[in-house]
There are 2 protein chains.
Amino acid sequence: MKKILLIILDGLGDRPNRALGNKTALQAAFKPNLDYLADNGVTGLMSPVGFGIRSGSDTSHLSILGYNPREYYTGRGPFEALGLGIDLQPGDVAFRANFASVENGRVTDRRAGRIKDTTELSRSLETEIDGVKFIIKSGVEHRAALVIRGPNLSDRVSETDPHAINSDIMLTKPLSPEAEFTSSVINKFLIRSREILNNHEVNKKRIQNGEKPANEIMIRGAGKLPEMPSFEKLYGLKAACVSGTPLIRGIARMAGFDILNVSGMTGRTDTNYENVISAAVDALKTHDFVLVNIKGTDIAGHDRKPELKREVIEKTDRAMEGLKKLLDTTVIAVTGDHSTPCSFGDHTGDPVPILISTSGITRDYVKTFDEASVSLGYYKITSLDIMPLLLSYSDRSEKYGA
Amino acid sequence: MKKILLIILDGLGDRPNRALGNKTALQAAFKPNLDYLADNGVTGLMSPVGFGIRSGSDTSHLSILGYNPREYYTGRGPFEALGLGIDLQPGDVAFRANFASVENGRVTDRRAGRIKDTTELSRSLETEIDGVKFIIKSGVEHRAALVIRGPNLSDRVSETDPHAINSDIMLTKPLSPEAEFTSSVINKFLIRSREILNNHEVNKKRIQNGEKPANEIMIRGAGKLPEMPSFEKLYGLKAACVSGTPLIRGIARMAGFDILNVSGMTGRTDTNYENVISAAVDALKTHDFVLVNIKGTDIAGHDRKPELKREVIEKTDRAMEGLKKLLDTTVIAVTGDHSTPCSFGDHTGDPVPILISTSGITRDYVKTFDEASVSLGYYKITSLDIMPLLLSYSDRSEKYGA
């Protein structure tokens, strides 16, 4: 049996770019240790969910892990949640929030005039209320997520985004009777939102200074954690995660994964690459199965930036220079959870490469990591292929009949 | 975010043909076009409905439209009526009809000698009995399609088909109680169909020639037309088609596609293959969508005739010379909805080549498009994976998570 070391560089599969030649960006890194790998190894092009779906990295990692997103992925709001960092824990509501702007009661503008920080509104409307907590954590621009802590919740509420401006607030219903308390609390919650964020000195400054105040909070995309059988149930595995990213490391938490700290890991490009894969390769020492998550290379994606998404990827690639000598005694894998092409700057549906390798592994004819090298690799897979084929070649499948 | 069009060569997967030095029509093709196409995108091989699925032109233009037909096949009935021509409608039941020859109450020939054209005998069968219209129309030999419209019709009834020789001629039976009406207006209309046929003229000449009668309809396959969403629903896509073919327009009907008339389109070999490019094309001002089919490839296939084939496949790529210009703006897509290779003269499970093809896409090193060629490309899909990547090349999906 060997160990399971699986490396996600998030948003890693590009189209071409012109700044790069016309090349995606792996395909103009210099990166002679994912190539190694891939030389020394199985190849093949992954499709995150399923062939063309634009997968998010919540439902795609989830995927990765073997739990299904139809089965497990519970909304945006649990999930946007884990994001923003919240611990969110079992029998919690989260929402998706948004502030936006009103006046006379009705919807001015569902951004706010894209205010650029509300870390100060949030902070003020945290609260308790008939025993309920409210948690709000400021996300990028209008976006929040607000998460309800108390006994008898239900995520069978209504929400109060009215998706079109000049339309009338909102309160929530119940959308079946064991929500009927959740409601009302919820509404309480946000009459008095109202009167706090209309009096805010925040709101008070925007609105001498010409700006849309943000004066409402909208919600939506109720739901709780989804109850996922832990990591080590499934599959027997003990495994920990080394990620930056707040999302990740509340997805690798649901699945019972130890989250790893790390020095100078930020989840950003400038994380150090270094300590990452360290960390990466000691805790192999403890545990049967090491998520790592890079994110760099999805931040360049989204920002539009070839060159960066390259470095992320270089970076990454130098960093891994001492992983082949674990490769007798661990199966390593290289994949994205997603395609963030440059060109596009979102999550597209294209598929990922993927490279699986260890020593005594059957070789296919590809020696490089690339998004059209790798389509004459060995698979042709979706992400839920991807931990029955790690099992196998890591020698810890149950044998399926006789 | 671009438009889409999608060009189906019916029947396009071939296999080796003796005629052709052993090539498949696509092979021996001269297609520069569809090169060009193949070329500046990715590639793949389609399987249709699932690897190894025989399927007809029917079950596979619903999964290539996104509507599995697990669900939405509701039988030959109706899908059979549809490819006659008849405008079925819903509350319809629909059948699939053969024209038997019957001695003393004893079926001597399913087939009723392979008569060669029953339009005069489906003509004379046409009544309304009970308020219920009875409508035939002929196939290829003694193939019909029987179609009964009227208030509180059900399609749960039996078949009068025994399937075998020498078997006594049958009525139907009501399947569950509310089909009771159904059946006996149905079995009203056999009796009296059996008076007619025996005393038809047709019938009699066929007699006196030592040919065998065609004096009874049996009926089987009863299905009414399936709820389907709309295709605008499901995708947000105003779609048509430009299609020859009854059968394939009837499904396009159902989708809520604006089904297009074209002078010189004729569904057959003869077709302007000009003009069914030039409607497509014009189509896609107006439409996000737009759905071709040339069935001309199928027809060459079901006749053994490769040299027909590869010359379908050629004036289809000559018609196509303009396209590459809408790159920027539009992702093609060209597929088979299965194959019919000359050598066998019917459908088989081979998969079908398929290529996407727009400004910006990754290429895969694919340059020709034919059956072994893209076998080295992007995609091992089946036809439900079709949609979810033409949404997604198009930047029309919705991301699925975050």
Given for the second form:
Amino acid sequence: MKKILLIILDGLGDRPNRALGNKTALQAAFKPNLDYLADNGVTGLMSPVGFGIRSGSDTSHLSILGYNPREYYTGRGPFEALGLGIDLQPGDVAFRANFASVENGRVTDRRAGRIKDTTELSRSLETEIDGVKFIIKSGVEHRAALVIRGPNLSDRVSETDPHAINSDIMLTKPLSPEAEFTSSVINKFLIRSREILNNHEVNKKRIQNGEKPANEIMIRGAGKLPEMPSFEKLYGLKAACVSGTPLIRGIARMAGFDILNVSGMTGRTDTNYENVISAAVDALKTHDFVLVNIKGTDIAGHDRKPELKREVIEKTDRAMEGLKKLLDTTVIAVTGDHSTPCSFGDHTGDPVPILISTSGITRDYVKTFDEASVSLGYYKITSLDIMPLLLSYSDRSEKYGA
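With the form predicted together with another copy of the chain in hand, show me what the form predicted alone looks like.
Shown below: the chain alone.
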């Protein structure tokens, strides 16, 4: 039996961009190692969750790992909180949060200029209102997790992220009668937080320095802790996760993965890609399955920066030079979790390229790894097909039938 290394370049899929000569970032990138793996493996197109579905990183990663999100997904918030080290209790409601910039009651930047550290801001907002405790922990850049803890709380509340600039700031609304108290207490918190953030020294200094203030906290992805079988129980695989992204770490933690900390792994475009890949290779010595998430490709897509997306791909590719030596003992798969075209700046339902490479595999005729080339490969699959394929190629799958 072989080990399995699954590398997910977040938001990898793209569309042709004029800035790159009407090529995608993958087509424009110099990526000899990815092309080698494609040439020595099988390729195709993978639709996250289902064909044409515009999936989030949460639902797509769940499905890639074999957890059908229609069964296990309760909201993004619990995974963000777990990934940031918050221990959730039964009855807690968790949210994904963004620090944003607001002027005259309107959102001017949903990411507060991609502020790098919001730790002091998060600490200033922790409080208790009407018997409900508000726990906040900062994540990468503008991201954070909010957990509310108290009796009779509901996750049936609306989000406060308008998903567009020049939109009015929002409060929550109850989506069912039992959520009225929860919505009311959250709104008290949001109104209080605006006053605190507008007067916080961190934001005063940012304004003085010509930077956008992080003076609004927007919440979405409400959910309670889901019940999920462990990855080892599902597949008999001891697994590890190498990712600087709290969401991915949270999903992996919920699934029972060992969560690895790596020097220089920031979850941003400035990640030390060599250290990330090296740590994944080392983890294969003690684990059967290693998941790697590279966030930089998605960040570049959201920021509409095709040259940066190409650069992240090339840096990741250089770090993958040593993977060629593993093919006799390891099944290596590379794909995205969804498409984030730089021309669009958000997730789309476009399929993403996938390659699976190992020794002894029946290769297709694809020589290069990009959206168009792999359309001629073996597979047109969904994310729920990935684990069965990896188990089969690693000689770990069980026979179906007599």
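Values in this document were obtained by computation on a predicted structure and should not be read as measured data. Residue numbers count along the first chain shown, from 1.
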May I ask you to confirm whether K188 and S101 belong to one rigid part between the two forms? yes
